[in-house]
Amino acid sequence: MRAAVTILVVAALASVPLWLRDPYLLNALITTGIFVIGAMSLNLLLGFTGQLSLGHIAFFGIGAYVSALTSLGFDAGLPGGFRLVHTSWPPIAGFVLAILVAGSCGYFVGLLSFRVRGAYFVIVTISFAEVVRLVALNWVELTQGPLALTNIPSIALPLPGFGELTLRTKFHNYYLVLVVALIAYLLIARLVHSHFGRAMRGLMENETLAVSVGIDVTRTLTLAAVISAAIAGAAGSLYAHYIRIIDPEVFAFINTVTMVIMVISGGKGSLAGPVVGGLIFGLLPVALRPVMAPEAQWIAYGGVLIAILFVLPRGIVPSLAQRFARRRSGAAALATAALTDTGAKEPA
């Protein structure tokens, strides 16, 4: 049943560019899809290990800058009169490096903070995001600072025997984002249903019991942070090559808050939660923009979030799944009772 629903949803999403001709709406779907990937990566930490990363946008931004600089090339000075020189590489190489570098940063942050979890992890992630933002803002020779990195090339996919396909149009980028989102979803699903995923859930629900059965806390949480950061880095790379201009505002705290809202409203700890929450809160501003002033849009945005959490406190997906399961169990109980009564009334 779940597999059939997933296939139908993917097929519906894949058909969108075939009938949606409005470039503005298609652009909104692409950027929303990129942030959905970021929200899925955050959900791996928040939903399955219980660790809140309020600096998660750092990994997204690192992926964006690494991918952009790899494809543009750079010549920056280092202390001692040394020069850091890099010639431009294909954007697909930047995409791969973005994943690797963001994952490495996730390992560094996790190794530092997971030994003293809880609020310390939140503080470390916020501090790390701010440090990275300041580096991007002030190392002007490398990042162009507030002037931004511009003319970032679009991702090009090599086609053996046919050259390469440059993904410049919204049509191409929509399918690129959809494919990466699907891969991220399947990777997280496979991970969550594995032995490693059970270890993550065990640590979230009862850490003392999990340690008593031999689960390595620091190793498990650090590996989760690495995978989460790597997926966020992939999302950042897609963002850089689609928007084609990156400045330090990509590290803005509001972007992390947006991802947290997507996860919480959709339902943390559920695979589909960040997707549902991401689509709602990614496209809601687009729906409100023509009918409301900017100030009223934020009020409506907050009102919708409060209403969802009031009516569906566990998030949209878990709450609806729970209600559906209750109705099914209730219907099954009534059917069983009816059969029992019928059998009891039959003559001997």
The other form holds:
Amino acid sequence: MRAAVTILVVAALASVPLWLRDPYLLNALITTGIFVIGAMSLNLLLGFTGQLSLGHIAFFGIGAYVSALTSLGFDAGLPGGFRLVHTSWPPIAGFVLAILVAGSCGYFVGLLSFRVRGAYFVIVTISFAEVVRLVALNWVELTQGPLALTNIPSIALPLPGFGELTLRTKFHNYYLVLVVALIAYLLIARLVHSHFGRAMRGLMENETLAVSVGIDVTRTLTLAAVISAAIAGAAGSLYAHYIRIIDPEVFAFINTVTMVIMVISGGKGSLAGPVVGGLIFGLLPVALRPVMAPEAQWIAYGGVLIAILFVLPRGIVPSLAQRFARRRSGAAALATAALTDTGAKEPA
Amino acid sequence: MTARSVAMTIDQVAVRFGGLVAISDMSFTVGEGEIVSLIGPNGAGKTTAFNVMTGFLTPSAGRVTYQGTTLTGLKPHEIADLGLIRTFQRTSVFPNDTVYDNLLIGLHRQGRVRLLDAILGLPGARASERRLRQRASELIEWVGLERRAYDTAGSLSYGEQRLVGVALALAAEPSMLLLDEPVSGMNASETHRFVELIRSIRDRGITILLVEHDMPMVMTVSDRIVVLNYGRIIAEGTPDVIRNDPAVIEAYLGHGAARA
Ligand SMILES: Nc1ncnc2c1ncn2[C@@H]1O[C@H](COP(=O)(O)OP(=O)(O)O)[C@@H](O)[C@H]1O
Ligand SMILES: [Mg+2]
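Requested next: the structure of the form predicted together with the partner chain (the form predicted alone having been shown above).
Whole complex next, starting from this chain.
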């Protein structure tokens, strides 16, 4: 039943570019898909370890810049007269490097902040994002600063025997994002259901008890941060090669807030939550564009979020799942009650 | 009980909280496979001693060694990895998970497979999962919670939650088990069952250090008893010796000794 639903949803998503010809809508779906991947990565931390990364966009932005710079090449001065020179590599190498570099950054941020957790982690992540933004803004020789990195090449897939397939069109990019999103989803699902996922859950529910049965807090949380940051880096890379221009605004706090809203509304700690929340808040601007100025839309987002949480306090997916389960067990209870009823009457 | 090798040595351990001396100069040993009880009135320092032994507290002085390893400076999960596992005085479960999932979390030490193997669903990782599920079911059966296996642990009765706590500790495959007031909140028949459980744990070769207020239970189950008062050991010996020790009767058991 569950597998059937999954296959149906994936098939429906895969069919979209075949019938949807509106480039504006397709574009909205692609950028939404990229942010859904970011939201899934945030959910791995927020939903499964309980740690709120309010600088999560930093890993996304680092992925975007690493991937762009790898594929564009650069020549930047270092103190002491040295120069940092790199000639351009294929974008696919940028994608891989984006994952590795973002993951390493996740490691250091995790190591730094998980010794003292909670509010401290929130502050470290916010500061980290701000520092990275300032670097991107001021190291002009490397990043072009506010002038932005432009002409970022599209990702090209090597097809053995056929040469390369350059993913330039929206049609191509839609499928690229869909495939990466599916891989990220499966990866997170497998993680969460593994013994590693149980360690994360144990720590979130009762840390004292978890360590007493041998669960290593620092290792578990740091690993979660690395994987989360790496996935965010992958999303950032997709973003850079799709939009083909990035500037330091990618690190804006509002982008982290968007991902947090996607996770909370869809339901943190559920696998499908960030997908549902991401689709709603990613596509909301499309629906609101004819009726509202972009600045006013934020008010609408706030309103929609509050409305969702008012009706479904734990987020859309977990709350609906709970209601569904309750109705089912309610039906089961009724059935058994009916059975015992007749059972009680029989002897009479 | 003579030629028994020593499992744990507590050597001149002291714990101070600011000006309060919770434990002063505590020294005793626990032999391999022994059931030793640590008793004493409320506030005597029993839980504090457990916290020192399991790495939740660093002693102000002295040290604890377990099977030759000095525990000072080790983190709780590292001590757990030595096979030294504890339960908690206050009920402690993973409340939002089912009893079955609680035990799967408790089986962490047995379930370590390479993360990549788990992600890729390789045969080794799958076989490990099957073993864990099998083991979780066995443990549930063993503590008699089969009917509650798929209820969330937080929804169980107090006594049942204590059983989950013990099952969780056993899931971690202890070579020595520290039980902090395991039968408090249990009724007479539950307590009786629990004594059987402790004996069968010991029969598996697991050393047990027990903190308990239920004197009849302590007297029947212990090989040896250590009596603590105001952070100080005031007596040590077999149940018979303790029962007749004037200092113990005076300081702790009072007229309760007559019942025991
Ligand atoms: N974390 C702590 N901070 C300050 N005092 C504590 C702390 N833990 C225990 N104590 C004190 O140490 C003494 C011993 O407590 P405890 O070990 O819990 O006793 P027991 O388990 O024997 O009832 C008590 O006076 C208690 O108030
Ligand atoms: Mg106590």
